[in-house]
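A lone chain, given as structure tokens: the form predicted on its own.
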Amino acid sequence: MPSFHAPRGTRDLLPDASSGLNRLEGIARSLAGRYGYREMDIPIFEQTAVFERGIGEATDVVEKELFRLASRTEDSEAWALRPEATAGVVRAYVQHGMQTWPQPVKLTVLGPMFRYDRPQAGRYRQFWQWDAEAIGDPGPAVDAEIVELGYRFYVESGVPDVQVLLNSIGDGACRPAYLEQLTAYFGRHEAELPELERRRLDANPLRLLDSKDPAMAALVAAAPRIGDCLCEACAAHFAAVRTHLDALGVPYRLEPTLVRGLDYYTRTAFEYYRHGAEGQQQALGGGGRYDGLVELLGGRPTPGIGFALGLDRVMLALEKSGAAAAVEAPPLAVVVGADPTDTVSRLRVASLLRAEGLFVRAELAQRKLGRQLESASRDHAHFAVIIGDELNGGHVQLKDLEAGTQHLVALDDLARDLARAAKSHHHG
């Protein structure tokens, strides 16, 4: 027989891991609602050109990591699984005329992303992200708000010692002069550059600052700083972002080599790290401003800013920090029966209680009552609903498994009594 397994670079989310992911998604949805971001979804695959134009052809994501889909016919469109959500959200913003909506349009997406990356710890080929976008506001206040939103997510998730790395990468007015300096600098060291970085020197010199090659570390550290070349408008914008973050009490560190990995970023760029765990593969998430992306994908010039937070990275960080794993809530009650063979009555009563919105499990194994009660205790259920001869008169026995008490309850009152117990967490 063949041995089947999950594709390399993916993993099955077993119940415990799925419970942890659901908890994080719940926190993200709660925060999105509090901050005024409306949830939407986008296809998990797009035209490849959406990513090539939006993210940039000279990025790692497009050059090496884009999960391209094989075409069944020679003349069909080229498609790729989404490596991130921003390009797809902006495509939807343009396609559906959201520029006519009251601005800014604040949107959020939760779900799996895909990159054909070399699998390693914390980097999967299918991974989960929380994405938030604010389109139509030039900032800087919205920049600080979205940075604080991401930071608040880590606080409420229980990840300790998170800090923000912050930079400004300028815009079309001041970046060209900086790129000239950067190109001249790395050009003087071309012989020291790895082959990939030599190719990028002509295509996109800014990407050299984002290199993951350890051989580039010393060169990057000595490279010209974008902060020294910001125009007056970009410098004022960045100063205002910092003023707002200071007022919000968000801890950040200026990081002059931070450029992020995607071409669409302008001005504000940021990443989240656990303190002491900085490094190319250690970012928990990040984002930045993309004031040219809407126009690049066919819309009118429109400012925007967003982030993508890796939920897999958060679960790994929580595990490393020793935080308790999320545990599924136990059933409020387990329906058991004195007659081991009468599974019909147990299932019928459980169904009635479930219809009232209660979390109830029916013990469907044909075994003695004592074994059924043991199973209910192992489930950490609050109560056992015991079906016996009393059912003929419309009653059941309700046993408090913690207190050890037991009393007769009318079947018509059972759901109400259990709901009251669930609300008050009071037994007996």
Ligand code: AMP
Second form
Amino acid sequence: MPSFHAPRGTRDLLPDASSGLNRLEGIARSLAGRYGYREMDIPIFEQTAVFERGIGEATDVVEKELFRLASRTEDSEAWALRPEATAGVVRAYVQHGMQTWPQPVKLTVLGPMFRYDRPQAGRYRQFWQWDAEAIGDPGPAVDAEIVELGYRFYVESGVPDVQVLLNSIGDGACRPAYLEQLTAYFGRHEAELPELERRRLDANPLRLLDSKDPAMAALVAAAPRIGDCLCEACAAHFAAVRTHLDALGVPYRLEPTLVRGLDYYTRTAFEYYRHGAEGQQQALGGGGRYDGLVELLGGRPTPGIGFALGLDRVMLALEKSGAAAAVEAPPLAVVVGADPTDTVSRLRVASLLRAEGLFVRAELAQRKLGRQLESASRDHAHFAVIIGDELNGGHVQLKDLEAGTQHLVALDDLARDLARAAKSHHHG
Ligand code: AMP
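Go ahead and give the structure of the form predicted together with the named molecule, now that the form predicted on its own is out.
Below is the whole assembly, all chains and molecules, this chain first.
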């Protein structure tokens, strides 16, 4: 017999986990609504070039982790599963002429992302993100607004002690001089660099600051800092972001080596961590300003900023902190019948009640009434709707399993009576 299992690095979200994810998505949607971010959807795959240009070829995400799809015919385009949402959202912004909409355009996407990463705890090949993007506002106030939006998500989700790490990575005016310094610095230490980092040194030295290789930690700590090289405009922007965050009471820590190491990422960069878990490659989420990205994907130069929050890691953090798991709600009523074989009537009555929005189970096992009622009690249902001969006259027995009382109810009144009882007993 073959034994099948979910692909490596993926997880089945069983009902408890799935309702945990739904709860987080509900909080994200509610927050997005309150902050004026409108939900949209993009395909889960795109032309590979969207990611190569939009994220950058010299990045882990594209170089090592892109989930490329096999071409179906020789001349077909190259596709890949989305490793994140920003590139696709910006592609859509350009494609649909959102530059003509009132700016900024605030968008949000929820859904699975895919990276062909080495699976480990908190690192999967399919994982869920909440993504938010504000395109068309140069900041700095919107930078603080979006950092606070992400922070609030953790507060409302119940993840304790989340801290924002914050940095500015400069722009086209000040970064080139900094990159020269950085290249010279790593050049002096070339012999100590791991193979991959040595190759990246020419393509983009900023990536080295972002390296996941533990061998790089000491070198990175002693490297020149972008914060010391910011031009006046970038320094003023960064100071204003901090003033806004202070006013909002968002706890952040300046982290001079934090980069989103790509040329078109500019200025504000941030990540969210559980306090005490900083730097363990286990960011809960992250984001940054990307004033060059719209242009790179074929649009007019347009500033933008966004974040991606990993929902799997929030679920893990909640498990660790012992936050209450989702509890399965019992049905309000179970429909049972005196005639074990008459599943038609039981289903029909259940269907009527379900159409009125009630959570009702029909007992479909063809067994004696007593056994059917036992199963209703085991379900912790509040009521049993008992179908007997009275059905011919349009009536059923309604048994309150909690109070132990029973009375005859007209079928026409049943949904109303149950709904009223549900309301007064706070049933879902
Ligand atoms: P990034 O765009 O790499 O900064 O990712 C943003 C967030 O998505 C991270 O902070 C993680 O919470 C989450 N994330 C990224 N990659 C994975 C993965 N392979 N498995 C689970 N979560 C991930």
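Take the two forms, find the largest set of C-alpha atoms that superpose within 1.5 Å, and that set is the rigid core. What you see is a predicted model; the values in this text were computed from it and never measured. Numbering follows the first chain given and starts at 1.
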| item | value |
| --- | --- |
| Large Cα shift (2 Å or above) at residue 90 between these two forms, core-fitted | no |
| Residue shift check between these two forms, rigid core fit, residue 112 Cα at least 2 Å | no |
